[in-house]
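Shown next as structure tokens: one chain only, the form predicted on its own.
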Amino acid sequence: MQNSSTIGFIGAGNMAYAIISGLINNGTSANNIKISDTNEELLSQRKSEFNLEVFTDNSELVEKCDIVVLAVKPQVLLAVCKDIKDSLNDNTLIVSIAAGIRSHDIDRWLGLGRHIVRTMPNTPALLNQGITGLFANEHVSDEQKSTAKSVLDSVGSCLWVDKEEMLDAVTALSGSGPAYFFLMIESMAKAGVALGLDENSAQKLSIQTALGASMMAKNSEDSPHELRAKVTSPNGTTQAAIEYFQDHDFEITITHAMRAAFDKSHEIATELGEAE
């Protein structure tokens, strides 16, 4: 993001907190960041944490910003868009992190022709370990795409999708994905207790194993399939577990679960987008 750009956040919740933290840690001046929210107690907290200029009036905020991040719940985005519609500058870059709301609906609510990047971050962004899918509408310039990417890069890494419907797939994989791993960690820990470990030890073993495996997958030149093969000795303990998983359709279960998340994301986008 250009050092001279002013970025405003509508919504002061956890994801806004994560992105602001990342921006400041990466050299963006707090003087170039503003935030608004209806929760004055939360605003006071953010002001104390970051020494930011804060607003309770969204329209007043957007008048002073080159970039506006919509960091509110999807259910209130329509009202927020209608509130700020007449206060936006023509060249303002809109970055939406509101799950499920399509860019053409945001554009319709804000007035046609807006520069909109829709994003799908995930909760590890709170630890600067997030992954975000991004889609830019036809009004976004290459420079604005670079700006939007730099904002979300501050909390992890990013990738662009060419078709907006692929953000439903991103939602199903990485958006909802942390919960899948939490379930796996939880289930492994419970199984460890059933095998005789104490609860604290089982949980510690499960969490660290998940972390170590993820780091190996990220840092290795081998694919996850190749890594799995390397730790699966013939006729060994790992093979016994993997074969049980496969005999009970583990991969198919994952596929069906992600399809359910994909379909739900599409359903929510359609339902919320029909609001006027």
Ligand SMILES: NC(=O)c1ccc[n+]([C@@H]2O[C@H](COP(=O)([O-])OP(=O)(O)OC[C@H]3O[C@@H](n4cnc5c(N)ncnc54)[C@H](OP(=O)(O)O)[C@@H]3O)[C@@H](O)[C@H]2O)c1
Given for the second form:
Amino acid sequence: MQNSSTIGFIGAGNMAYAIISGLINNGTSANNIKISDTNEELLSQRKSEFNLEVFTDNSELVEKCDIVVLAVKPQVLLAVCKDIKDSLNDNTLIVSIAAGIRSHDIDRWLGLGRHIVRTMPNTPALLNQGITGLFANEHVSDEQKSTAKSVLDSVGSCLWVDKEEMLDAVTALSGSGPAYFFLMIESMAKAGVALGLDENSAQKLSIQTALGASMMAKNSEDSPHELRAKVTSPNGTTQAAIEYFQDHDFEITITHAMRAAFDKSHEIATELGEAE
Ligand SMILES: NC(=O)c1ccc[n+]([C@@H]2O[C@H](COP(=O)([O-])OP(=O)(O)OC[C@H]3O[C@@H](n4cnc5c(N)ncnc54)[C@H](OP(=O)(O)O)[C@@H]3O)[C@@H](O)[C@H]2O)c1
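Next up, the form predicted together with the named molecule. The previous block was the form predicted on its own.
First the chain shown before, then all remaining chains and molecules of the complex.
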């Protein structure tokens, strides 16, 4: 982020906390960050954590910022947009992290022609291990794109999509994805208990295996497919399990599950965007 830009967060909850922590850890001065929220207790907590300026009036915050991050729940985004519409200036960059609300609906709610980057972060952002999909509308300049990316880079990595519909695919993969891995960890731990391990040991083995495998997949030059082939000796234990997965439609199940998430994401976006 440019050192001189001022960034304001509307909504001081979990995601705002994660991104602000990331920005400050990466060298952004707290003097260039502001927050507004309706929850005064939370605001005073954030003020003492980060020593930054806080507001209970969203429009007052917006007047003082070059970049505004919409970090409220999707259900209150329309009300927030109505609140701030007349206080934005023509160059304000809007970065929405609200799940599901499309950029053209935000643009309509804010008065047309706004510079909007819509993003889809995921929960590991809370540990700086997130991945965020980003989409920029036609009013966003290259410089604004790089500013928006630098904000989300503070909580992990980023990936641009050219078509906004692809954020539904990002939602189905990385947005909802942490829960798929939690289910896998949980199921493997339960299966370990069924094989005689105690619960704590089974959970520890399952979690550390997921972490180790992810780190190998991330750091290795081999693809996940090649890594799997390397650890699957012919007629060995891993092959016995993998064959069972494959004979029972593991990949098809995942494809269908993600299609269900994709369709749901599309449906929610349409429903929420219909509000006036
Ligand atoms: N958490 C995640 O992992 C994740 C991942 C991807 C996307 N997101 C998106 O990120 C956004 C924020 O999520 P979060 O988990 O940080 O939510 P959160 O913890 O509930 O924070 C939202 C904050 O906004 C406040 N608020 C409500 N109405 C407001 C208004 N009119 N003006 C200003 N502030 C208002 C809320 O106060 P009250 O609590 O008093 O209502 C709350 O403090 C959501 O849209 C979510 O879809 C989150």
